[in-house]
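Only one chain comes next, encoded as structure tokens, the form predicted on its own.
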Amino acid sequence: MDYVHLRRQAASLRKGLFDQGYLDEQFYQLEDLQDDASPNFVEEVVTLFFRDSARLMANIDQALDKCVKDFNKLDVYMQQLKGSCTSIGASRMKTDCSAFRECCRDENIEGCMRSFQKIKREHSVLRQKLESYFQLLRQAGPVECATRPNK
């Protein structure tokens, strides 16, 4: 297995996530927190994000299905989701959460529905891309450190 090639693929995929606006500088900050003591820190945080965001999105789905729309409750749920997006640097999702919240302020249910569909699509794409990225990193294994040979 060509580990150098896998690392290059992972780096290219990661660069694409930034270039396409899926991630922002907050993701770099997460990576800076990863060290030898917690080599999978970023993947663990991202996994928690997807678990928690799925729960929040299910709550939003339920609130949107109700006959009487509680825009304050929808806004609270979306504020939580936006905070989660911000914590991992999910830039596109964060922007879409802001659009949804604006629709809540305007009590625009059609706008909320459109925004939420976009959020769900972005969530799905981001999950797939990050899962591919972390899979490549796992296949490539840990980065080897150069050491001096013993004399």
The other form holds:
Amino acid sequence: MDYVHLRRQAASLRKGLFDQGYLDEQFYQLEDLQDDASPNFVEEVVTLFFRDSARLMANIDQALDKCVKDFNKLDVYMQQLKGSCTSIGASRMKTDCSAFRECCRDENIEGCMRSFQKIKREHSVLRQKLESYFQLLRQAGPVECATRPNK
Amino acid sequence: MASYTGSKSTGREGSSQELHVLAVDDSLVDRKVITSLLRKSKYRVTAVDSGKRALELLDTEPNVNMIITDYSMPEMTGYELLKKVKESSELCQIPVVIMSSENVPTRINRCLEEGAEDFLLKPVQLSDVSRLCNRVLR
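Would you generate the structure of this protein in the form predicted together with the partner chain, following the form predicted on its own above?
And the full complex, kicking off with our chain again.
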């Protein structure tokens, strides 16, 4: 197996995630926390994020389905989701969460629905890309630290 | 990363490896990250998901050197936890640090006035933890 090629693919995918705004500098912080004692830290955190965010999004879906919209509750759920996005550096999702919260403040249910659809799309794309990235890393085997992309 | 410092600064002597930090956050992701940040700074960490569990632990675990808690949590906020700690004769000497993803000056001031050692904006960085622990736990 061509490990060099796999590593290059992983590095390219990672660079793309930053260049296209899916991830921000907070992701670097997670990478800095990864070490010999926690060799899979980043993947573990990301896995937790997707598990937790799926739960939060299901709560939001249920709340949006109700006839009487509780904007306070929706805002609380979205604040939690936004917090998690911030913690892993999920930049685009974070921005979309903010947009949703503004719609909650304006009690604009259609705006909330639109924002939420966008959040779901971004969530799905980010999940797909990060899963591919970690799969490549696993296939490539233990690597030296990736260099940060040029800004 | 911005932080807001209270006027008080208490500390306990001892090597960093002996110091025990109680981290309180209802977010799974944030608990994992703050735990890692603290362990990387060589502190022993216990992480719980609520103010209620934090108080239960504080009842049974005598050696907590610092509490770092999220502000926004269901049932008991970090502010409410801070108040309970500061109102307790047994716990009031433990430094409490609040974390929040929202920069709300009234919230920050309220926590500092209630006796919080510091107020950190999320996402908390390794440099925040190092600076904080050096100051609060020296």
